[in-house]
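Here you get one chain, nothing else, as structure tokens; it is the form predicted alone.
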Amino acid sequence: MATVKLDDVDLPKGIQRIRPLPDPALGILWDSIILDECVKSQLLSQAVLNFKLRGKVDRSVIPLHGVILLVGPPGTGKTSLARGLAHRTAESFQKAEFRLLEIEPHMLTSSAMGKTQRAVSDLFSQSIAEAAVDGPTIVLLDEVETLAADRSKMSLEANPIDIHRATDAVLVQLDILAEQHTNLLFLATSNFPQAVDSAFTSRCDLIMQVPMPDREACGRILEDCLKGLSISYPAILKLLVAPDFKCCAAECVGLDGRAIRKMVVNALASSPQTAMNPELITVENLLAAARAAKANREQGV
């Protein structure tokens, strides 16, 4: 199997990371991602599920893959969401250990015929499987378009036979691992779903739209910001209360949560002296930070 060097220890090509679960760390991330609870729960809900009914119901009766598929435009969370979910999910199972297989689909493509396709089914009937003989596994396929695009729209240009049989592979290995490996389950983001390929998505048990903030997630997002900036620099926490706060939140609306939360460092860095004491940040600044934010975002910069 080939492998690849990463911080000094050797992964299966395509395997960016495996992290033991539980870990704290992702559920920090958990938490950071404001979302409807309600979003949240079905997300966990449906991961629960998967460990819990697969084995014991006939995929005649219910056909489960072991897929979720989060969706929406770059800067919402999903990356973070899916990682928080795997270390929630695992965290409902007492005495149970798993782990979090990252895959990086860029490392499996190949401009040689032939050879993303056989990148691609080592991976699955290789490395996921194993690791999934090994205990309850999670595997986070982010940028899923990488690995199943949609063969509808592909054109006769790079290699396009390869790609198609490399989606072709996902769907085959995706179709051997649900009948062969219960305890297993695949987080896949996409910021492009219409280049997804509706064969995959057919396989998700769970497509969920990741939205954009509205105005309440807003101000929920720039508060959590600058709580936590307030650790370091607590007089920050005199923002939350000025009476403009308010509008601030307003002004956000229409950037992702990453973007908000650069924003509040643009905003840091308005002039030579908030950069040297971050405490002197004013509502202000942070009004003229996501206007201009906005007005960037608007031109498509």
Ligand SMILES: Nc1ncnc2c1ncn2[C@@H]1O[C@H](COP(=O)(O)OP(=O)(O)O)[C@@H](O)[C@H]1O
The other form holds:
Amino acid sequence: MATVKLDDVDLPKGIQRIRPLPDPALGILWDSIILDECVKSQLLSQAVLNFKLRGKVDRSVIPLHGVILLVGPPGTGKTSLARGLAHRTAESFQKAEFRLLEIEPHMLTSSAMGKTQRAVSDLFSQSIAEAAVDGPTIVLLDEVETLAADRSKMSLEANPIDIHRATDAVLVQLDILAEQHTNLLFLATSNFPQAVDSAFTSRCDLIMQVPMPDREACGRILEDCLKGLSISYPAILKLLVAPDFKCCAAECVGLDGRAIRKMVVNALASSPQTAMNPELITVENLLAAARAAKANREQGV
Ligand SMILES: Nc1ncnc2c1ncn2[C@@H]1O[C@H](COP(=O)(O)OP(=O)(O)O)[C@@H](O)[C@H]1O
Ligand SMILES: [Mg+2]
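Okay, that's the form predicted alone, but what's the structure of the form predicted in complex with the ligand?
Once more the chain from above appears, this time first in line as the rest of the complex follows.
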């Protein structure tokens, strides 16, 4: 992709960022997402297989499109996992230089009326195709429902026909890219799978549900968060051995991973004193913050 520089200024429309892979920072992200190891292993295996198999086995045998879709409630770690997966996949192929293209769907759909379809076609047929010619490429399609919206649920009065055509363009381009470029993998995420067009989901090689954390996972996320804080504020480690610490994990059930980490920040902000000296945080502060976060959730805020 000779015309594309690796800085944000000259990126083609719709591409938010291009990163060379592997990128150890994304490895840290992958490790920070606490999830059943089987899920992570299956994701990595599917992604690795995509690059191994597609150049060797004809599409008439296995019609792979090179698309993995992560679905689950907001805040469950889908975007982080997708970025981390890109790194881990690239790391599995020692000699190849991979690249991660991050797409910003809103940049395409906010185009002037009548231009979305064209913007989508150009992105896929030019920018993404050129990257795939250059070397193995992973494309993050975050919040894909924006691009591949379910046409059957779309009212043409409420939604511009432009978006309708954008979905068509995505599907056409995915088929073309699947035929022509075997060293390409799309990692798509969606908070609202019911809003994604069924023709898109039928093209996915793997659809993985990313669940809300269970009690054990809540405990581990909380622990990971507190351990991270203890690097700067060592006394925070005392919370992990406090008798009531297990109650905090139980109180977090019903919160997603993002909400748990934000709840810890709220606990640190329990009073001006804890804000000034985070080492003063107590288990009671955590319990109260977790209860408040859950109460908000129950009221839909
Ligand atoms: N299962 C999890 N384990 C650890 N942290 C998590 C988990 N889920 C979410 N998080 C935290 O929440 C933040 C937001 O996650 P993100 O990947 O943006 O979620 P999503 O894309 O599903 O909305 C991440 O930075 C991560 O720290
Ligand atoms: Mg996300």
